[in-house]
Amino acid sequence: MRVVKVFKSYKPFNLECDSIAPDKSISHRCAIFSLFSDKTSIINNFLLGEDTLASLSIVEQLGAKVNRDKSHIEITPPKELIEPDDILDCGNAGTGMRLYSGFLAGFEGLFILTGDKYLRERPMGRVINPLRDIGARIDGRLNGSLAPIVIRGGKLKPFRYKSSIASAQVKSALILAGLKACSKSYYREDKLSRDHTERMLNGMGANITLLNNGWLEIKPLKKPLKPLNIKVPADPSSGFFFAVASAIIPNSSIVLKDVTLNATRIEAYKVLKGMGADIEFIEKENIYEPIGDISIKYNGELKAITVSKNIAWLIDELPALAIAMAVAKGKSVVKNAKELRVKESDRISSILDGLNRCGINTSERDDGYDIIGGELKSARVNSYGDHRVAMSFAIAGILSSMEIEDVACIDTSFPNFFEILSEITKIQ
């Protein structure tokens, strides 16, 4: 088990960072969505992480030709998808497994999706059950609740489905299935989740419309979509770790270059700004996604905050935000975040366990937690194989030396995380 020690830093930092990892969510989608076209998609700045490379390998197993020159990727789809002669390994990527489940449900053939030991224990029923409800033939361990997932793809009927949870992965899986149905389908969620799937597919020529009544209308594809020609922006979720660092270390600042400024992806920055950090968004372009820079500066001691809205827009950043809450003045509260229980780990338990080891008082609820700000103390914490938990406590280590267990998981989403962190503090 790989353990990293992050040493306390005694000096401020000022960085302009153009090496934040490319966006993982968009990289996954680039690989999968290229298969809806009949021409070569060109993708620059593709994330070369283990999870996204697993999605790219699956594209090849399905018959596409993939040319790679570092992060420049060209994907030429097959005339028809090939039924693979082996299982499709998604690595640690819940996004990959859930989106491929929806995508493959509408194609003729047998497809078996699996992943690493952590992914095989993550709940898949939230996607598999809705897909079954609309006619997909899918099975798996515990009646489809766990991987490996077995898909017997084929023709799908149109549907009208109202989801009980706001999840971009569930929504995306149903959209991908709806594109292969025989007529219009409709999907609704109570709160709008992240919308990369709709934006990217519409940019390729699909017809997915959010109606005034809140339903998402999905028109089936009558012809192949246009190929992608995209530069994947930097990932604001990855950059957020260093945003927190600059907000909690006196006299520090950072400019995160060329990140997506999609409103559904920068909510955590708005929360951090609400806690007192000096944050500015500078938009530079808007094609598939709004893209620009984010400037974050230390602005004094942070104050506690209650987070209960737009949880689906900041679910991935809540572990890092918990570090900011741990040093803020007062009691911070997180509500309506039960979704944290079904991420790479049970993030409510994982993050609170680590904070308690650091001497921070917390209380746990089924759908959230309270954190009473204080002084982070040096500790040894377990990441539970969760890359966002591991990186969050690495940031905490800048304030008080920290040992983090099981950090190999970071390679799946942010391969150069420690390289950037080493510009701020010493790592061993």
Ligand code: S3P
Second form
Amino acid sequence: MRVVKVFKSYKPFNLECDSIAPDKSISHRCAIFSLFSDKTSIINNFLLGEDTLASLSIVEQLGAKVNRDKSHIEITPPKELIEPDDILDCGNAGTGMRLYSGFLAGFEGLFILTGDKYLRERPMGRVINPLRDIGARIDGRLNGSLAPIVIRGGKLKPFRYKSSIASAQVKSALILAGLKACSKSYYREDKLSRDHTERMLNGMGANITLLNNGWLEIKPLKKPLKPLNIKVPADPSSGFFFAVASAIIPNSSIVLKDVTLNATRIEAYKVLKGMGADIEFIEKENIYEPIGDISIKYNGELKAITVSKNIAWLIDELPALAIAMAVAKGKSVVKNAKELRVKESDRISSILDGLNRCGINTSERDDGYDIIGGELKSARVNSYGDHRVAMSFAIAGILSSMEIEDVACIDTSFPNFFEILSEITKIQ
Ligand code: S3P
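Can you give me the structure for the form predicted together with this ligand, which would complement the form predicted alone we have just seen?
Once more the chain from above appears, this time first in line as the rest of the complex follows.
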């Protein structure tokens, strides 16, 4: 087990950072969606993290030819998908497993999806059940609740499905299945979840429309889509660790370059601004979605905040936000965030366990927590194999040295995290 010690830094930092990891959600989608075309997709700045490389290997197992030069990737899809001669390993990636489930359900062949020990404990019924309802032959352990998932792909019925959770993974799985159904399908979620799938597929020529009545209409594909030609923007969820660092280290600042500014992804920055940090968004271009720089400056002690709305838009940033809450003045409250329980770890319990070890008072609820801001004490904390928990406590280490157990998981999403952190403080 890899343990890292991050030492307290006594110096402010002022960085302009163009090496935040490329967006994980978009990179997974680039790999999978390239298979809907009959031409070569060109992807620059693909995330070379373990999760997205697992998605790329699956594309190859399904018959695509992948040419890779560092993060420049060219994917030439096969004429027909190949039935793979081995299982498909999604690693730690819920996005990979859930999107591939919806995608493969509509193709002829037998496909078996598995993942690491953490992914094999995450709920899969949320995609398996609706896919079964539209005629997919799909199963998993515990009557379709857990991976490995076995799919015997084939014909799918059109559907009208109202999801009880705002999940982009569930929505995307159903959209991918809907594209292969025999006529129009409809999907609805109460709150919009991240919408990269709709934007990217429409950019490739698909017809997915949010109707005035709140239903998403998915028209089946009649012909192959145009290939992708994209430079993946930086990941705002990865950048957020350093945003928190700038907001809590006196006189520090950072400019995160070329990040997606998609509204469904930058809500946590707005919360951090609400806590008092000086934050600006500078939009520069629009490639499938708005892209630009985010500037974050220390602006005095943060104040506590209550977070109970738009949870799907900041769910991945709540671990890092918890570090900001731990040093803010007053009691911060997080509500309606039960989904945290089924992420790469039970994030409510892993965040609170770490904060308690650092001497911060917290209280836990089924769907959230309270954090009473105070002084972080140096501690040894466990990441529970969760990349975002590991990186959040590494950031806390800049304020008061931390030892973090089990940090190898950071390679799933942000392989150069420690390189950037070492520009700010000492690491061992
Ligand atoms: C993701 C959607 C979110 C997010 C995850 C990536 C995606 O999960 O937490 O890290 O790429 O679609 P849910 O769809 O389960 O909310």
